[in-house]
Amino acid sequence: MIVGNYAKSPEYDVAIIGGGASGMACALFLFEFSKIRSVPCPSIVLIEKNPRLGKKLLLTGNGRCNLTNRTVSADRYHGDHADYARYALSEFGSDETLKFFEKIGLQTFYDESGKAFPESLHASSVLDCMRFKLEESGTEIMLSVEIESIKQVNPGFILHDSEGRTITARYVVVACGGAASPFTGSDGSGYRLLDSLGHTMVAPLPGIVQIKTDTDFVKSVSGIKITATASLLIDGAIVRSESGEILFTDFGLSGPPILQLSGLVSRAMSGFSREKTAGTPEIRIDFMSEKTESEVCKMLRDRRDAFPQRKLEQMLVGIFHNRLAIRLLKSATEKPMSMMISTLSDNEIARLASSIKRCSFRVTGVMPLTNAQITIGGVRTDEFEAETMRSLICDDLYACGEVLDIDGDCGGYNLQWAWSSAYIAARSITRMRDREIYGSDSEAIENDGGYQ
């Protein structure tokens, strides 16, 4: 049942704050566990501040919703205690994710890179399947309702909204995202709620975001895309390399390889990251990664010999976009572009080859959280139990998804964390309720109640 404000009863077994990916998944898992065990489903309320569910989900994967990745593993995740994600991922990984979505009516496929998408290639298909199943489950959905405070009572919680109304719940799950893309409702409100209950934060930073660089080069080629390899260097040492389509912008660099490197840049420039080293980060682009530098030199000399009477501005025509070609040539020679190709010396050819293979950009920062796809940082994971997502500070309080200090690489890993952490939270709540209802020695607990 979906309601615009409050449902008939303000008392629930479970209140889930946040109607995004992890919040919706948590409600659906709670329902599934009750079906598996043939027991009544707990009364669940899903509370969303936006007028509709899943606003941020609709934007993922460029609107196609990259659900997960075939190569999900713990080393794809980061945070002050990155290993925290290992247990949840091992219990509910990419295979379980696609089986779950198939069960609620969504057909999916893996592309050649290992990313999983809905067959429709529309994120709305994912949201619709989740919404329809939520309606069938009997979950109460409160839209345009913002929770401003949570008070723990014994047992359970009292939640207060911005209109001064209250909801009571035996268990609370905070699933309201991080602080990235605040226009979607992911504005850090979950941090404030958890802080009020005694939890502490790792300061949020932008993740999966564009990188800002010196603008001398990039402004002249702004809007150009090229398939290349980008490497992040810190203090002169290569930290990570990524290949794919790179986009030049007025302020710096974008595109999948750049977004993949941006988390390391955020951490390195934050001033408190364990990954920070001396020196300024630098992005180095290899425009012809399939060739060695000597092979590029030979190719350029062959072009000089083949087209000696052409103008310098035509030297790289047929290889690069004209504006990029001119910019690379100007980095290798001060000669006017109207001069003949035959005038290029071997030293200038070598400098041009170096520019093509090792074009460097000094990093000045990253774009802000408003531009970021995910949040780095969040609520400290050493304050939650990895096997349950249950607070170690506040009884019967849970958290899942981006609100926790776990962030994944670009490519479906962050949504997988949403599904995995929601699964663990829902399973733990179900087990806790079973102990209350049946007793710890009941058959439902001994046989694990049909849980995976």
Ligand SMILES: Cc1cc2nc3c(=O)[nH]c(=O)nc-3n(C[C@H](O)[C@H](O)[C@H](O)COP(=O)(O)OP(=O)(O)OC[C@H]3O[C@@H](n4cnc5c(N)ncnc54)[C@H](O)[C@@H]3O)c2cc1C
Given for the second form:
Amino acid sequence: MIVGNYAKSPEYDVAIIGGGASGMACALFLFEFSKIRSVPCPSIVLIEKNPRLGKKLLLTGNGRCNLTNRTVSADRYHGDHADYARYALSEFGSDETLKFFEKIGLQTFYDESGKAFPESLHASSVLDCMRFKLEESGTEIMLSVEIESIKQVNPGFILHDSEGRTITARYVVVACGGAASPFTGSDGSGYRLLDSLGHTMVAPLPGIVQIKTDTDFVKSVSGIKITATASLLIDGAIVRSESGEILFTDFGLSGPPILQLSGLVSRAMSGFSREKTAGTPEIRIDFMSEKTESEVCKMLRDRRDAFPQRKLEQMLVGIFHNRLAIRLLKSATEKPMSMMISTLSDNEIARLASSIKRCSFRVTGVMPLTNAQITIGGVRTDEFEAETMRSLICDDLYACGEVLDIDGDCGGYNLQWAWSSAYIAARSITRMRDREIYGSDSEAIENDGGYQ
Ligand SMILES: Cc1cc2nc3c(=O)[nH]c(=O)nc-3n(C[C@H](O)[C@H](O)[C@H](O)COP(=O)(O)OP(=O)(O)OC[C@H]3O[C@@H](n4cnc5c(N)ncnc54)[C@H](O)[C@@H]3O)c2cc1C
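Right, the form predicted on its own is done, so what does the form predicted together with the ligand look like?
Full assembly next; the chain just shown is listed first.
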């Protein structure tokens, strides 16, 4: 139910701040936990500062919403205490996620790489199914309401919105997201709210974002896409390699493999030695990963023998996009491109093979949080209990989703964190209320919560 203008200070059992992926899921889990036990649902308010729910969700997976991944496991997650995610993921992983969505009417499938999408291939289907279920659940939804401050009163909280109005709640869940793509609404305000209640932050950095490099090479091939393998080297050593479609841009590199490597670059460039990645980063692209360097050398020598009369600029035509072909040739020889292929020396052929196999780009940074899909960093997870998502600093306060210092790889892992952490927070609030109201835990929740 959408609450229009509210004047008096309404009271709720649970106030969820943030109507994004984790906030909406948390409200739905609270409802579901009540339903499976046939007890009245707590009064819930979902507060969203945008005029509509799930603005970021609509952008996910290029509008298709990659909502989880078959290969979800704790080692796909990062943060100062990355292991924090393990418990939530083990309780509510990808299978439970798909079951949850099936229950609310969404058909999904895994693609061949293990990514899960809605059958419709439209993120709007995911949002619609969540919205319809929220309406059926009786959750009160406040739109265009921004919470500016939270005051703890004992027991519970008073929330103040930007219009000076107040909302009272027994439990509060901060699900405000991080600071990436702030135009979607998640602009770091969750950090400020939690900071005011005594929590501390790991400085936010851009994650899943384009990488900036020296521009000389990339500018000359800007706009070209190529399937290749990109490796990230830190201080000369390969840290991680990713294959897929790489896009050259005026400022550097983009495309799925680059986005996947960008978190490590972001951390390394920030000067923090998180996950032992501080150092000087470099991206190395292998344009022919299916061949060894000596095979590429032989292939080039064979072409020299086959087409000796052609111009140098035609040497790689039929293999690479023309602009990329010429750029690679120019890094191997200073000869004019109008000279004949037969003039290429064995040394120049070897240099060309090396450019094709090990084309190096000096990394100068990553694009800012405005361009990023996720935030690295956030509220410190050692201040929240992993088994409940409950604050260890402020009673009855919970957090879930990207506001916490957990970031996942590209490929559905971040939304999975939103669902898993929301599930744990909702389950814990349900148990707390059970203890308060009935004096014991609910068996149904102890057993499975209805999703396993
Ligand atoms: C372009 C893009 C593509 C992405 N694609 C994928 C993908 O395919 N798969 C994947 O797993 N992840 C993807 N992500 C990441 C994923 O969307 C996020 O990790 C996820 O949405 C985080 O969920 P959340 O609920 O924590 O935060 P959000 O979804 O950001 O929701 C937070 C909500 O809180 C509201 N809010 C903030 N502060 C206040 C306040 N003070 N008062 C009231 N409301 C407030 C915001 O307006 C926002 O709606 C993508 C992100 C982007 C930007």
